[in-house]
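First comes one chain, alone, set out as structure tokens in the form predicted alone.
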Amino acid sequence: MKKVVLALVLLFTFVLSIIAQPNVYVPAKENMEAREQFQDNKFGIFLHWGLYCMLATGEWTMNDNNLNYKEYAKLAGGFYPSKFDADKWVSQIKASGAKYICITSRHHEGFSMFNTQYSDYNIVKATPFKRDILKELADACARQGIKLHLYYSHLDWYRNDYPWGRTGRGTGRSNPKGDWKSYYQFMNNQLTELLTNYGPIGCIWFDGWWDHDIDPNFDWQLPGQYALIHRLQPACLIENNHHQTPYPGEDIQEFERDLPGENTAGLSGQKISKLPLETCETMNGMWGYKIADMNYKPTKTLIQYLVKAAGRNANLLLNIGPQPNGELPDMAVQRLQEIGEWTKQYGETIYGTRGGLIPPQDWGVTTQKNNKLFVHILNLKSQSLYLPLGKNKVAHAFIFKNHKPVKYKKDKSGIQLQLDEVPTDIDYVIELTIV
């Protein structure tokens, strides 16, 4: 009896210790369900759109060219994206097979792309356009059944109450120390608007933490901000592009310009967590619209990147920079259509799947859904492929696109596929039924 009482006391003490720790995040049921749906969706489109599109030199142009914040703000007076059509955007994006859209509600330039009561520096009050593009996009997403995610910048090159970090020092602001209490309240006020006035939001996608990464004493007060978001919309996921191991309160781990486990861009050396994963990449070279950047990646490269992400149990968030007139660039729309042709035929092999039992290889990756194992052959120079399946056995093997049976030989550790030809498809998929 004493042992039972002692065990109960220890359990009660442990529970109290958990409750007493403000940084211990326990996701709500709605949040856990949203994580699963996010992983099932696999593919989203990123939209970097702000005043910077008018200068057509990328989203960092204010910082890179040390543009005075007061002069830069004058761009708003001429911003009139007359051809913006939210329903057209959503239908073009949806045609690619993407399941969600993430748009910049406020980027580092400090301009709000929505109707906020906490700053007149926004698309409704400061421009002749006078329309809340975020509201129109949210409504279009709801009509067409696609999730809306919102990018939100933690740093600001425009506001004087933002404490200076390592960027935006040449924009002419007068108060390097800023007023953190004021700025933190401003952000939380805006986040409350975004999560109150625009319907269900799938995710808040933060960026800019790294602006103060050289100051170990700087406190972004993330736990309080994260708690606010989860309180307003429990199913809303949080990810932070801080290039660190995820912090308490975050629901997705982001990898910028790299697949999980890779670090070619120097931003993704962190360990891979057990959270849902996402990798973001540009369709051409820039995030924001740049008139001189026509270096769009080939459709084959983009499709294979999507497949490689899925094989690493991650989503792909593929970026487009909309034009100043409110249209998506023609080349981007073309890529969306071509990716869509592939997802119509092969979407089953990535949507709703997780990384397969065979880890990524030089020849490709695997994805898996229950007892179906999809072998995505992306780079194979022969007609033979060995698959180490361990104790798993194969009941059926066939080419996914035409259900033609594939011959194979078994051994105690796996099977040797015998193909009729050297694969030349963008993604040559073999479906195996595992028993």
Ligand code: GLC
Given for the second form:
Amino acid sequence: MKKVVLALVLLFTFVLSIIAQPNVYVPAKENMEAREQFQDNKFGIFLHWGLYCMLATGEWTMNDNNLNYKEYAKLAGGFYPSKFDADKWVSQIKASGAKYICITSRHHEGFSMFNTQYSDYNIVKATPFKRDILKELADACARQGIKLHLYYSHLDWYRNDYPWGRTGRGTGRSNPKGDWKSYYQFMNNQLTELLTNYGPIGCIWFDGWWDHDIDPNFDWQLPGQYALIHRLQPACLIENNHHQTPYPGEDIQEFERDLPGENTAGLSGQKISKLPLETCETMNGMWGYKIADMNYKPTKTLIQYLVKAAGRNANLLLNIGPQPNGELPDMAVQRLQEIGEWTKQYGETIYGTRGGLIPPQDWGVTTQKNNKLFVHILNLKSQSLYLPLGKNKVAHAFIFKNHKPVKYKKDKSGIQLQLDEVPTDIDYVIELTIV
Ligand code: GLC
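Requested next: the structure of the form predicted in complex with alpha-D-glucopyranose (GLC) (the form predicted alone having been shown above).
The complete assembly is shown below, putting the previous chain first.
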């Protein structure tokens, strides 16, 4: 009898510990659907826009040059992006085939690019422009049918209540300890505004966690913040650019300047989770506007990056730094148009697909939708290509762009494609019907 009671008590405590676990995150139905849609969308445009655009040396300039926060704040008084036209941005971005826009609502510099009642250091109250560019962008996105995601910096180089991390130490603030309670409340108040006043938000894109990675005891209190977001908008996905394997409550795993599985920038290498994946990369070398950086990647490189991401089951979030006058740089607009010409023709081979059954190879990648397998040949110096298909059988094989059949020979574990030419296209796509 005693044993039975003991067993029951143990079972009860076990069940209780599971129920009471604060870290168990069960995504809502809307959230799960949003994840699928996010993955179907494949391609987004990132916009880094803040006061830093006026200094035109990138968004880290305040930290890199130890600019005093009170002096820096005076930039706001001269910020008048006279050519800003949200509808124009959205149509230029949509022309590329991008399905979502992620904009910096507040970057590390601490300036809010939206009308917030929790700090006067914002675009409406502190600039002569006085317009809520975020509201205008949100409305234009809604009108033109494209999703809006919001970048939100966890760290802040301007506020005195932000406990200092390893960056922004030279900006002249006097209170290294900060006041965490006040800062946490401030962030949650702003997040509440962002998720209440700007319509449906596709994602909150956090960045800056790593500012405190030197202190293992620092607690960002993420579960509470994440719960707030999911409560306000259950379909809003949470991403955190912490360069770690995702924490409970997160819905997207991010890779900065690297494709999942690669680590050329030194920020990746973490385990790839089962969550939707996204890689962010910038068109030139900086995220924020940098006047001296005309080194835009060729359109071919950008398209191939999008395809390589898709083949790794990841989205691409491709960045542009808008100018101080409110326009997107000409070179970026040109890239958007050229990418758009490609997505118009080849969109079907990436949108709505997932990484294909053949993992990424030196010659390219595969994407897949139901029984359609798209073989993206990006780099092949020969006319023949072996595809390890395992037990899968092929019913048809044809060139995607002109529907011409492709010859192939079968063997036990795959097929040998015999092409009529050595592929030279940006992406030479072969469509296979798998049975
Ligand atoms: C980094 C940088 C930041 C940029 C971001 C984009 O974490 O701190 O400036 O916004 O990457 O991925």
